[in-house]
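Quick heads-up: it's one chain on its own, the form predicted alone, in structure tokens.
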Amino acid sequence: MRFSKTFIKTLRNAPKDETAKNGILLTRAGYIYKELAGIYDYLPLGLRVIENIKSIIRDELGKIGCEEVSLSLLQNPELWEKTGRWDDKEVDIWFKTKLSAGGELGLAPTHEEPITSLLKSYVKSYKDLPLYVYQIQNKFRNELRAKSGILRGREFLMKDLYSFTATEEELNDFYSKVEIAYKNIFDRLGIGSDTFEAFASGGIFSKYSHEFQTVTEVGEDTVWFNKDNSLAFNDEVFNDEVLSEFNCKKEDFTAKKACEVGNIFKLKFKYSEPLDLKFMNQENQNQTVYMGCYGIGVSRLMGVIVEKFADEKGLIWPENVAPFKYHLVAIGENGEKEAEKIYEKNENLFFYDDRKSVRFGEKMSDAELMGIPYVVLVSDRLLAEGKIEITKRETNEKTLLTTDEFIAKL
């Protein structure tokens, strides 16, 4: 990608109306734009880092067997009806829509019910289970607070996988295989040494559920952990109860606030017995499908890793998710020569600034500000050397190779 071919554009103050470091620094970098409250669209470069996250996600839920759909985002009143989930007394962030014909749609918060729906047409009996089914699709929920950039909106993109199982004992053993997935993925994007695991509500149909809370300041949720953080706790379940169950002491605990950027939950029967999702077992009986569900914000992982990396210089993106490995800045008649051939040997891995009216100073804090991991400097100066300038972004780190050195690391 060159600088000079795209309409993106950094800005050097922050949008009025921003108030999360997440906002601010995407949107001054050219990575998002704000559309209304709790609605932001997502430029070229966002989009890199948001198709880089879901690779990921992808790639962890390849390896242990998962299908990926895609489902309608409107939805049909009447399976809601049957699970007691439309009524907005139940649930109260819906968007609905009145069609010109008569009757209501909603815009889909979370996919249980169509996805239980749909697989009544493909189960029918045990030979056809488990089945592992994942979406990474947008959502739409009326959120009261829509204040924290890409950490809450009203639109946002979510990974949804059902799992669905002729047994509890494969419901479990599904659900262990989903622990460790998460935590490589959490790994793989950078955020895993302080991303947690922590027991929260399980709602009517189990004592515990289980959030991936990763630490951070601008967390809405507080978290209590023990010494080690081997223990973990969302504060709606800390209680005299759950230390008793545990066997803990509170003053053995601290409190974090922390960002729930995943969750996962065995719903059991909470939605195939309300939908009718039945099989035929070994010894030809009806019987209910046992279900699990897991869920990741993709858009809130790019706002949390935005939350934990960015210092006051602007963004600092971890090569995994990063739109482009190099930010190659050309200075000078030569400088630009030499630009040109190494971005030709590779140019999917450079974001290249070949702007001829902006100033060295002006474009070194543009690559600062987008934060790609490394920044490649070709100038006059360094090439009368024989030498180009290599920067790490996190530490600022100068390394200087010559050409052909850099080419052969490509």
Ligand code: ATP
Contents of the next structure:
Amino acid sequence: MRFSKTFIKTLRNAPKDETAKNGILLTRAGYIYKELAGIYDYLPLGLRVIENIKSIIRDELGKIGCEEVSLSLLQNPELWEKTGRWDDKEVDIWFKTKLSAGGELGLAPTHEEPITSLLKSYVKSYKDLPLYVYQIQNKFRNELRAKSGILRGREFLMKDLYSFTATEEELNDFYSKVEIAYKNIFDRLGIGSDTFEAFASGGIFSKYSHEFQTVTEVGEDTVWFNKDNSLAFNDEVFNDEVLSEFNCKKEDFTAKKACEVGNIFKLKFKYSEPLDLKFMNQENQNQTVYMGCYGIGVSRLMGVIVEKFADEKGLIWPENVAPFKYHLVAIGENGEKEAEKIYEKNENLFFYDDRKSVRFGEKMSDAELMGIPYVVLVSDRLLAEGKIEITKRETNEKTLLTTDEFIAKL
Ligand code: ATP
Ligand code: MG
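Can I have the other form now, the form predicted together with adenosine-5'-triphosphate (ATP), not the form predicted alone?
Below, the chain from earlier opens the complete complex, with every other chain and molecule after it.
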């Protein structure tokens, strides 16, 4: 991608009402555009980061046998009435809209109801199970406060996976597989060492659900950790009862701020019962399907990665999610010629700052702001010595190579 050909520009200032580091840096670096509080657009570089996160998630979910769908965002109130979740007193974050032919529709805040109802057409017997179905899709939530940049959007991207099994054992087995898949995902995204599985409130059927919490000051949740971080509890379940159940003492725990990047629930019959998702078992009896649901905040993850890695100069992307591997900077006439030669070797690897009238200092500070892992400087001055300079953004470590040596590494 050529800087001179894209519409994005880096900005000296972010919108005045943007207070979170992720919102400020992503806006200034040209990754996102803020429409309104909690409502963001993803620009070319931001979209590439989102796509990289999605690919990692798809890859890990594929390994445990999940299949991908895309469900409509427009919601039929009848389904949600059956589970009691259409009522604004039950679910207080609905965006609702009217059909011009009369009647109401909702904008999906989540998708348990439609996926359960949809599968009624396909699940008839035990032979049709198990099923593991997910999507990576926008959600709408009329959140009261949206002040954490893309960590809390009114429209945001979620990966939501639903499991449908004939037995509780299969539900439990799959739940354990998702725990492992999630660990792999967070490792590959570079936040594995700061992300912990915490016990959280579970709702009706299982005592606890689990949340995947990334420790960060900007997080809205409080999570209690024991000394070696092998046990973690969301504040909402951290009480005397839990302490005695797990046989531990309050003084061995410390509270940290954390951001929930994912969660998993054993739903059992919570939705399959009211929506009547049944199957014929091996004894020819009608039985209700066991369900689980498993979320990951995809756009929130992008914000968490920013919060974890950025420094005072700007963004820093782990290689697996970076929009490009190299930020190629051309300075001077020979620099430009040589940079073109490098760029043409593999355009997919380079964000190429080929802008003509921009000075060296500005190009380098833009590169620092934009956070691509390696800055490749191709300047007249360095070429006079036969070299180009590669700087690792994260550590500022510099290497001098000849163009041929560098191209051989690509
Ligand atoms: P939170 O407690 O942060 O509001 P939640 O319990 O409402 O999250 P779910 O409804 O289970 O979360 O959604 C699944 C995942 O989607 C969450 O773990 C989180 O990572 C992400 N998520 C939830 N709400 C938002 C939001 N408003 N903006 C961005 N991501 C969100
Ligand atoms: Mg919420």
